[in-house]
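The chain below stands alone, shown as structure tokens; this is the form predicted on its own.
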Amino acid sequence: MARQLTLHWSPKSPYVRKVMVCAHELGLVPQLELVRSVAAMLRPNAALMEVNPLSKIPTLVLPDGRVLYDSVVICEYLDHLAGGTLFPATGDARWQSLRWHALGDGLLDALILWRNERERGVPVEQLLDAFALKADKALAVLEHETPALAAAPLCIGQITVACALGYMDYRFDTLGWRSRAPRLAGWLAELSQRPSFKATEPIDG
């Protein structure tokens, strides 16, 4: 039987549900062992850094006691531990899959970011506007390359793109960005009716 793994976790965090559809593709939630916990930015977690100093999840600590972080190394392990392909080895597809989980990423950080600031007492309105202008961007890009991300096999790219989407339908759920993307929303809920993403929505509580 394989030994456990830990996973720090949370289910609001969008990097952490990359890790959690990753798991789900690849059969390997049942070793992993979930510990709830809080990675507030202004309030570091002591029981956390013990594992992790910079107090963030995901972060999993393998059998050994070796500990991995951030979400993409977290996935990439999990990936080579079950033997799957959700990060192509060569060529084209692995480029075209690194660079579509460059700008989901880049997009959550931005939403993130961007929900950080709107939520002070006085929030900078040319702050605002500057992450507003990056997600739009990034929907123009993403619209635009729909028929790849629907043709391609499912990637780490789709699924950081998928979750960046899903988050702000949790978080922006007022900006209606499917009016605006049409495609990229279609692409959106076929993908998300995959088992994996239906089992990892974002929930408070």
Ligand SMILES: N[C@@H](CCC(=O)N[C@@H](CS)C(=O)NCC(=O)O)C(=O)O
The other form holds:
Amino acid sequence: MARQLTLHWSPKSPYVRKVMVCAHELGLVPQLELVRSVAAMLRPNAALMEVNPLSKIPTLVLPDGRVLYDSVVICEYLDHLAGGTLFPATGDARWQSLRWHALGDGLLDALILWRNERERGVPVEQLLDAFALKADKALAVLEHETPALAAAPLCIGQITVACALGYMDYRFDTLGWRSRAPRLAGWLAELSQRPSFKATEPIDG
Ligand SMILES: N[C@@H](CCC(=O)N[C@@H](CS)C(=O)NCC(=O)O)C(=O)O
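Having displayed the form predicted on its own, please output the structure of the form predicted together with the named molecule.
Whole complex next, starting from this chain.
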């Protein structure tokens, strides 16, 4: 029996979800010990900072004590461990999947900052507008690229884009993005049927 990997985890974090979707796809969930860890920008978590100075989740502690972060590093480590194909090694498929990853992750970063800003007593309207514009433009690109997203074998790119869209549904349900990106919505609906996505839907609590 392989030794346990300890994952600092939360059911709400979209970055953790990326890791968990990869773990499900790769059959590695039984090797993960999930430690519920609270990570909030305004409240650094002293226990978490013992292993990750940035106080962020996901953080993965290996059996020999080495620590990995951030989410894409952990995803690639798991893929390597399982001999998976979620990170195409060469060629156009590699650059395509890494660019989709960057787009999905960048969208997530903007959504998280947007949420923080809108919850401040007096948000800076210019920032709110800028985040909304970036999300809108990212959706337009993804809508245009939906046929390619659907045609490519599942990799870190589609997983990250889908986690970003899932986070939009979770925290920005009033945005109504589906009417602006109907093909993308159809693609997400299909991908969301996979057990890896069903098992990792964000939940409060
Ligand atoms: N780039 C990081 C982002 C991780 C991240 O920001 N996670 C959030 C939770 S969703 C967090 O830990 N926030 C705490 C903080 O920013 O101090 C990754 O991909 O893992």
